[in-house]
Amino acid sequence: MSNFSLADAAIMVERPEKSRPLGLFFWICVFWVGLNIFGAIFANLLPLANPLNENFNAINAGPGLHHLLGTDDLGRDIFSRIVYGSRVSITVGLGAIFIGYGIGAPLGMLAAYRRGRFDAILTTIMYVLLAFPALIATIAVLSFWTPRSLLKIIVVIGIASIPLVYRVIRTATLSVATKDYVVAAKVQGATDRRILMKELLPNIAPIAVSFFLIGVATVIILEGALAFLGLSVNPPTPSWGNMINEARTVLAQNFWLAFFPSLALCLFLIALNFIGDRIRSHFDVTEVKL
């Protein structure tokens, strides 16, 4: 007779059922995101013009051989500024969401697993924080917390993202915390740590990864909005949001000054959102009877 553990003999298990293929466009998006991150990391090593150098002999020059995407009203190379600007936008996006996940995700998992008073109190606090608009809170804090720096922007947005991350991870954990394989693990005497790490985390990972990518995209949009209000990194340091903001005054004479950074921002966000959505659907699991 076979020697099965109680967990192995659970009535229901989680299995992928005919996962949707990732598809060619998914890999194109992965390549595009990777290319942007590569450029952000190694911008100093690439053969790019200094994004801060002003060339008054090439003011508002159109796209050409010497300036692939043209120059701005101070003669600075737009392509170089977009590549260097991705550093700020991507760093803010990743840094803020890492903070949100580092605090919100463990709390969300614990609250959904333990339930009871701990869950009730923590969820009430998070929902109260969610009731207050994060954008308004971020604007208020950054307006008074001067001088602004990249680290301060990341910290403020990261803290503002904690309640939303908590809500998503808690909801995802609740959906699997009462499954038979979790109950079986408890009956076998598995520790809470093992159940959280071996049983719950793998099953909520697709949702967590998907929301992580979407969260990065959302934070990048928020950084762009802050830059448009003059609350991001101080010029002349480039970011996608700063470049779009600076283009407002010369848009009639130099439309590509806003068009190209807007296009870079848009394509990066589309790629992130598509990757996140496809990962969620590809690794979606359904209950299958043994």
Second form
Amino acid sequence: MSNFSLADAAIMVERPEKSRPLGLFFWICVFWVGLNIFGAIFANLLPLANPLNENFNAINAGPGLHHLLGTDDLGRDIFSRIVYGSRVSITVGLGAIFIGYGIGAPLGMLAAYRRGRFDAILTTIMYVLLAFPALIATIAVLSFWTPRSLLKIIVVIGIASIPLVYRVIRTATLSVATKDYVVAAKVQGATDRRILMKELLPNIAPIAVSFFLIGVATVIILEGALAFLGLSVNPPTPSWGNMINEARTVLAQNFWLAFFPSLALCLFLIALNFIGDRIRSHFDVTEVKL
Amino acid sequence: MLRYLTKRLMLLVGIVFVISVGSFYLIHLLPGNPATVILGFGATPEAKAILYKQLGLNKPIYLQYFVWLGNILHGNLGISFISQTTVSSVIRSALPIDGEIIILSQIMAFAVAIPTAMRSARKPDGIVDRFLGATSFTLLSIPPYILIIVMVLFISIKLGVSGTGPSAYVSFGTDWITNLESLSLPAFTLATGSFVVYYRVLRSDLIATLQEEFITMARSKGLSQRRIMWRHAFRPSSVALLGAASVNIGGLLAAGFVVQYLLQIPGLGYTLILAINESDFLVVQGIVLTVSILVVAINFFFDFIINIVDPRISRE
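Now show me the form predicted together with its partner chain, since the one above was the form predicted alone.
After this comes the whole thing, all chains and molecules, with the earlier chain placed first.
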């Protein structure tokens, strides 16, 4: 025990014995997420039709050469609307989770490290907040806090995600905080700041990254639900959710209209969830209930 | 046990208090004077007087809360500005529909999740487990609003099954068979989401339970696989399942909202969205308050059940 250096311990945790390669599907998912983000950032520069351009000569066209994925009931190009629509989902997903991590993660780490009354009170508050269904809470706030804007949606969902992030980070930190190398660091007289940043943070990083991705996916589902109910960004600005909402009335006439944005959304979610799950199992962190 | 329940009950009261303050404050998020926003510009003085009385608008804000709370405690949630009926009657007629959809969905979800989780746990990493794992993982990434659209598209439009499409809803009292038909797709959609959660939780818990010594003991006594699963492994693992069901209830209500909206089923969700679009704010407030308190109360109820199944929890 006396020869046991802290650096060794850290390496042992970072490199579990049975690390399988990440696999081809993992990299396909990474590529897919990358492609979506690239499209969202550079949508203006790409050779795409204007997503707001109405063309009454080509209404409800199926997939074809002129319009890759067809057009909607106003003759707007679906492919271009999906690429532009990804902007809303990705912005809300990342923005809200950044807020959640910015507040929830430090609180979670601190609570698990300090324990005592601070932890008890904070954890009770967070569990109370967790009891509310996020969708209903966000619907409630967004229906009164008008006019709605992208920023308000990000803030509301971001705040709603704080208790979730807090719970995951706190659980992850708890499992690390009692390890021998943390105790050893304390005995050596390391400052709290040093222990939190150098001992705890690197060891909860895999689960933090993994839940970050799963969290983004969860927020995108939530934003999609809001958009589907007509409570997210206003038309004609395209988003995956409001495209599905607009298509719902013409399901029987134009099946493609609902199909493609749904497919885009599901594929993006599957990719995010898979990457998150794979990172977690790669670093062999015990499965906590997310 | 009693001490534990009292502690939980005190927490419940605290939570309900927070919910009531939150729901009360919603009205004040509205831009401008609440009376004007809620009633519109052409409101009659009588309507305004009623609203002022309901919300105590001419008093300072902390007193407004108590006026409002007093009304709520007397079962008075205000009057719907659109339909001119009381908000409580609107909620009373919509709530049973949500209840029915959720109960139907839970029956389906448990009926499928329990046997499949047992099958998976018997041989973890076997072919069946891998297949079920991949399936549940994919279903996890399909939000309810997409699932219901796919189902409506294939079942009610392509296959033309009657009574399942949009606005096909018939109340249970009128014709219960048609009623079940019209709620089958929503219930199935919710059941799919719940199945994924229950399957995953029960599977991992069963795998852990099956490694316990009392299972080895049961095996060495020569008990049948079926008996070990149901009598020895399922009972301790059902605590985790109940916990998952308790957490799931809020999500179920929310998913129900989305599904009702598509099919125009007049439950709480559809009523809520209509009220939001018509700026009928007292209805929105009433529904939000009711749903939040329901979720918390159901969670409390589940806690109680879990305690009966596993009395160790209250002794911790």
